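A lone chain, given as structure tokens: the form predicted alone.
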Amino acid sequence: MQFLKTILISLLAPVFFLDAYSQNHASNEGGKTKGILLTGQLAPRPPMGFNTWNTFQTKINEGMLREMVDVFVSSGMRDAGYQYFVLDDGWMAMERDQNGSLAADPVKFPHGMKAFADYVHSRGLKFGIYNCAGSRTCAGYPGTRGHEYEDARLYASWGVDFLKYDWCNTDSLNAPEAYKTMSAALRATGRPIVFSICEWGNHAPWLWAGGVGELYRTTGDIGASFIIPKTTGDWTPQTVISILDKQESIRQYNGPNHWNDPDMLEVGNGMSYEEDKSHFSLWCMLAAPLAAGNDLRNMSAQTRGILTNKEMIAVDQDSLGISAFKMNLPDSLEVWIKPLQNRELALCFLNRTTSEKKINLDWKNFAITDPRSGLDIRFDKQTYNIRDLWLKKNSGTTEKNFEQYIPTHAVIVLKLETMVH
């Protein structure tokens, strides 16, 4: 069967490819699937998984990673909804082989990449890998420029389910065209491979990446800092808050199969417990992809509790796929509001200041409207049950004022549920 001709991607708004496959094809473990396969339809909900970069950078090896895969399962991460185990930069040999093909580093992966992918699949997970649109990856390994179709075929033969595609050493490449080329190469393999576009938001991918990939980075790299940037050498990564503040203006481009990606999670990598909890909560409110980046083998019970909070994950994975918007409250507080299915909603109260604050919200004098979702709630006319998603308990209704102290850099997340009649 012939493949569909290339569909032009508008530079003004996302255009989505029609999907010829039902979602169950995304779990296919084989090398190829019959029929026409299009990217851009493999992630009806934000992808969830683990990525090696934030903790290990290029210091990875097969033995350590197999341990990580095992803990991914035993810790409850898989059962909480995390699917993808993704190797970032540094998995490959420093040069292509005599045939011009990529090869796994023979010291780091003595059994080869296919064997490792098979192990990931045997544990009920999906396997992800990394490369770059340029001539070299960000860490100096062989990039994909000029090898898009052969690399895509190689990934499919290994059983790859997810490709993170970076933007280093790209010189004068045109970003939309480079990513469309790799997208077409992945489609041509016949294997469902989620395509993660990682050009750091430099070329406004939210305007053109719908239908090209399933997720696209919106900012530069994150670091393990909440609000104050930490410089290492000549590099200053983004903070949780600096990334958060760039998301609201592009929330209209976020949704099923085309997710704004504010970068991976730094939960468990050195911030305080409250900051980790806030980081995770805010990413869930944004309907962001969730990629853990900590060492799973030694994470604390608190870190595991954050990453596997199923009530928060349900907010992230809500089928509407609508990103939160912000309302300012008195005393420098703010509340991020996420419309959910069944006309429910999640509210995330954020204290980004350096002192404890008190929330005193009179629901009857509070209204929420959102043209993006059609939400129009007047609490003097409608009453909701309140569920605290971190305390994991019901907290009354909106008939009474909501009063609670909120520590510095902390959040309180409420779900407003079924109306009381």
Second form
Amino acid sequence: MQFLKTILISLLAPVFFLDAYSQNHASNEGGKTKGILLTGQLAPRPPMGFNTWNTFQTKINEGMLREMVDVFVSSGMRDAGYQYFVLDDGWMAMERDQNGSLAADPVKFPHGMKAFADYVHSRGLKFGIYNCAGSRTCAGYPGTRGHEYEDARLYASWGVDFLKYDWCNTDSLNAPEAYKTMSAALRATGRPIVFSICEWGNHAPWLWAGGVGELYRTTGDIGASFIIPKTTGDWTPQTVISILDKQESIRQYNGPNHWNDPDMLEVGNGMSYEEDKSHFSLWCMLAAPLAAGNDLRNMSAQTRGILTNKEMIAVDQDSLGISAFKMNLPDSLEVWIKPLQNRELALCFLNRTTSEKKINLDWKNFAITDPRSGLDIRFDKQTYNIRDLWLKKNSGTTEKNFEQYIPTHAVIVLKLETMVH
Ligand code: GLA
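Counterpart to the form predicted alone, namely the form predicted in complex with alpha-D-galactopyranose (GLA):
To see the whole picture, the full complex is given below, headed by that same chain.
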């Protein structure tokens, strides 16, 4: 027996070896690499990860980032599906070096960027970085304009897996052309690098960014506020609700490998527990990329519980990749509906008002139709099991009215599961 096993292994080993070799050394002709997927095709599900910007802006350094990478793993974020560890603006030296190359800030990253990328990879994560299509980044560091191919090669040599590419200081640049150039530069490296387009929805990227990058911002920058905008100096970021309200009209453009990106998460950054839960749930309903933006090292158990709710994450990551649509309910309530695989669906009741409300839904008089997904449900004809994704328990069927109080700025998320007969 042992003898046969040994023969089998020695016969098969070269096959496995050759396969691994050809994947790693796929030929790259005219931007098309045989055997591996390249930029534009790399995110069949909305990418999940962490990004430094929302909490740290440019105040980052290798020491604290290594701690963050460790907590990314020990807190259960990696096991919950988060994958990309992304450095936003502020990682660079203020000028290119004498050869015109970008360099990591030597004070912030004394061991250089390759060493940090290796650290991220050694923890089973993927590594992401940031730059800008303009002459300078939004925070004033050297931009990529005119250096697209050399910057892409540098990133590939460091082992970069994800590039967020911003839109400051671009003067008269043409957005689709600028993003297509950088996408081609990434492809030419032969390394699979997810391309995150960040021109804030200014040039309707949902119409041209599919195939160029995997995700594209649809809106301006988010702040940690739910519905009332908070102004700091002359800057007023978007709120969770103002962003949400801009997503429904572009939902038909969302899908595998071309995700509408309503910006990174502000969970754990100062909103109330209910607001954080609503923000996270709504982003999952939108099939949005999920980039945690809080200090992972000191997140509360509640914040961690929100970010790692696997049943909620499964809604975000559903293979159909369909974004939710809204139906208005009585008493200023609303429900967002997301078709899921196997003819199941997620319902997210939202109370955006300032007082507690009561939901009383008579399923029998409720029907859902969605031309985008072909969904056509009459609850008087079909009964579903109800799973509450925050209480994490089954909650009867659609045969009985659904009655529940919903606090201000809160959500209730139900998964309607097909009954097994
Ligand atoms: C822009 C982007 C943000 C962030 C900053 C960095 O505002 O939209 O997400 O990357 O630049 O300067």
